[in-house]
Amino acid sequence: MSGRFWVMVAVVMALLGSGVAGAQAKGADAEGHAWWQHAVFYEIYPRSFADSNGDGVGDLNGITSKMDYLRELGVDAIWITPCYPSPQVDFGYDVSDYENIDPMYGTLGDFDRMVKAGRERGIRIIMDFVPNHTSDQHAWFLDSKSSRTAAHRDWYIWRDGKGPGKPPNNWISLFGGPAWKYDATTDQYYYHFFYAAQPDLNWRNPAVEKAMLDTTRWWYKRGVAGFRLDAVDTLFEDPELRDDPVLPGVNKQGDPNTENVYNTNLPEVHTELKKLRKVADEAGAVLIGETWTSNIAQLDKYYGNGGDELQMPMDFMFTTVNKLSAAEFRRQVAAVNSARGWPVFVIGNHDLVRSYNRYGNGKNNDAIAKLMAAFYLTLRGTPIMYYGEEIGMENNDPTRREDVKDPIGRTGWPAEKGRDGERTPMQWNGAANAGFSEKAPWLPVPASYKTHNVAAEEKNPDSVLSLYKKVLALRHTNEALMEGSYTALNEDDANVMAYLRSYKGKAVLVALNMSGERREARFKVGGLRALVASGAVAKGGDVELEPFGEMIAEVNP
């Protein structure tokens, strides 16, 4: 086939794939594309990003101090995991006040300054919203548990047990043990899908719904550009409290395996997402969903009918491809592109072992980290980076139970080590504590911080960070990467993942060698001009790839 053929394919695919539901919403560009479609999002775990006051814990002023770094990196929006007041049983995901900032992170004034600093640099702030549950120290719950006739009693899910010492049903907490805790004050059990200190809210109560919607309005008025919605699939439970089906075996906490049929993914979830979306649209804001789905039909539901639920449900099915496999990634990308909304790609977050470890082979980890960057940052869709990915941060898992801070690690040790390993402090330089803090940080940094840190990698043109910066700069300026359709190439190649991004007669080819052997990929195009490459050379319309090499190239007609 000639180069002209591929250009024709590019034009046709671009015309077919250019429309996106809801793009005319507030904040759209001249061509109707919503701001979040072109944005690169960056997740920040505030305890671990930057410590401005030397107490060993990151804070909002620390984030503000790094805005220039984020802008230079190529970030357009930062998602900050919960920084509300909290007893920190689950490190902020147990909220005791939805409309304030925990003193360990700063003040509302610090938050406002962070929003202003971001706005001056074109960086939007996304908050993490925890709608499923509160802390057991929240004023609502303290009132709720005080008596069966308390004003907030029905704000949570209280039930009688089946008998003395017997919870209402067989539901299991994600953190281990029954999902019900007995409270002697009122002689009833309350429901908690997560930790016992995280009682579930009763979203069937209109007062709860109003309070939560009003909370989002409060933050929008303060300058927040959207929310990542935590655990959205757990908002509702079966009112009849039917037992979940029991499966063979036990989990890492030693509990019976059960299938969450009656306490996750109930239809009412989508009714509430539509209401949250309506409020978001009034502010021109975006909603990102923590949507654990197992197939595209489930993912499609979170986009809603006509795009009236989540603009950005995260595709965690992509993260389940935990090995370098061109065939498996090709299938997953094709599936997500068949969904009825805009794709969202992630390769890591605060709940997942770092991508550097999941995909690395222990020998070529830096090359593989570059490969993955060239991959998920050039797909059709919006990427969400996790802090430290851009410098090749690795997990630093605890080796002793007494060092574990994550509650799921404490209940599941040693089979479950918890999530501390992927939440260690950002590695800024080679000084003590990786330049994160003058004091010993709340979690220890790995020894690799001496080589994998921002200061060192900024000086090295062949570093993981340098590759990230090149790809992100290209992503922001190349129309084919921003807007273009996706066409898989060489689909019978078991080693090289390749695809074409096409828009208005322009095309970019991406070739990724997912093997440890040197490969040559042949493409029937007129010629290629490398835009970003690492371990790859273009020769006419072909690409020679070193082990785990990658190339992003402009296609010449």
Given for the second form:
Amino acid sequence: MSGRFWVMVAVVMALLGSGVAGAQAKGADAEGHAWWQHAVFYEIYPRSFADSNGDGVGDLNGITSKMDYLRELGVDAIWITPCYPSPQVDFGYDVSDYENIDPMYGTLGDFDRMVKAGRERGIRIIMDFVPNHTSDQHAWFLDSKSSRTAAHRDWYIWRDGKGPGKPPNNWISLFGGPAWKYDATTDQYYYHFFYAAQPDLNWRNPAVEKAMLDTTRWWYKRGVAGFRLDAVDTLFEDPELRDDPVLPGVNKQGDPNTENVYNTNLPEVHTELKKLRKVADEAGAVLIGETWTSNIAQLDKYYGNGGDELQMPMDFMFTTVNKLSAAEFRRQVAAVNSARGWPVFVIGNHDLVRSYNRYGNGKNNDAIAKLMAAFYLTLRGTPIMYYGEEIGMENNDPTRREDVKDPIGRTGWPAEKGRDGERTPMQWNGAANAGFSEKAPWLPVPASYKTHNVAAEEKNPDSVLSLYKKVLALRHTNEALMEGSYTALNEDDANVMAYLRSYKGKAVLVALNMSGERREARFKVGGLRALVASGAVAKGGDVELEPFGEMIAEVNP
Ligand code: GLC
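If the structure you just shared is the form predicted on its own, then what does the corresponding form predicted together with ligand GLC look like?
In what comes next, the whole complex appears, and the chain from above leads the way.
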């Protein structure tokens, strides 16, 4: 039987099979889909988005001033990485007060104005919740370290060493060195999975759990539509503190490789997520997870039993396909489609080298950036964009150790250059500092800001930004893209990734040339009408694609 026949069968099956209504959830549409399943999320690193007061660091008023830009782009919710008071050792991921705004970013009044400005434009605000650890300057920790009998002593994880200069066990901090720090005041060690300035909270203490759940309630009351939960897999540790197995070799920080069997992914994590979810449900909020999983079974666990944990665990396995491989992406999309919850796609964030560089070949980077947009924004699932991705922002890695701001880049240099490169200021226009700030920004903008900036790209119909806008607009209006099923097409094609999104007798076909050669893809369909295309034309049921070209087309069966 010919390949074409099976494509036809797939088209017909997909058209027949789609449109089956799911269980109707509260506030859901006819298909049982909630708002966050139709939404496009956009991650903002507040230090680097827009600087309203000219101090070189972005702020909340800056974000508010860009709300119209976000609306026009097609964003429905923004996730802001931590903007709470913090000594900024880990740029906000070391929180010293969970219920306030760092003066560097503004005030609670500014926050309320931002929420209002968002609401007026249909943009929800998602905050970043850092449950695993606080700053070592948090009042809880300052009290905890003051004496062995302090009221907050048991809010953190304190243990005796194994002997003079010997920590309680062999656990290694993700950010380098032992995960234990000796504190002479009380002659004990405290545990920190990340920096020593980020002591781990003791979630086995009910007082900690209560304080943290209350914090989420506090923000929900202030108008927050949900949280992105930071580093959820690290919440619990083995009470017996058993040593982690040691693996061969050393990591980028020069520490022995270990398998984090006893300090990550403990089953208790899921008990706690269920509790956080209960509170979220009372507020109609959504929980997104920083879920680094290595297989679908692990990812499945984060959805909970019957959907009682995270609505949106991120599929980071998708980001580990670090090359344009139709076969690998096909496999990964199929895998996440087999998971028991709604897929969540990201291609970049503040911890990952920008997608522009990860997928780019140095020659066709803009075309590839467009291809990736046409890809992950048309899949069945919710995308989370990273600021600047829509204009083809590139990594701007430091070239000298003394310029590095991210501490892991200083301790791990040169093997680890840190994460500064993917956190540079948003490029608004071609003026000095890319229009981000009047003063020198906290991180330098790359030279490419001259061509890759919002003002220039808004004028150019072929820009990366224009393509993003077109795809996002389509995503919000086309029912097959919003509600439809996913069916892979031409699965033996090594170069062109193709699939159908189908709903109630209508279908959209997506064809993506992941190769640097011209390709033709044949589909057994009556005809195709291009909806959004770049470097591709439809001829009958076939598509001719330039290198890295993409076609999103309506199918006439
Ligand atoms: C998460 C954040 C990262 C941070 C770490 C510690 O991985 O995304 O930026 O450094 O948690 O909070």
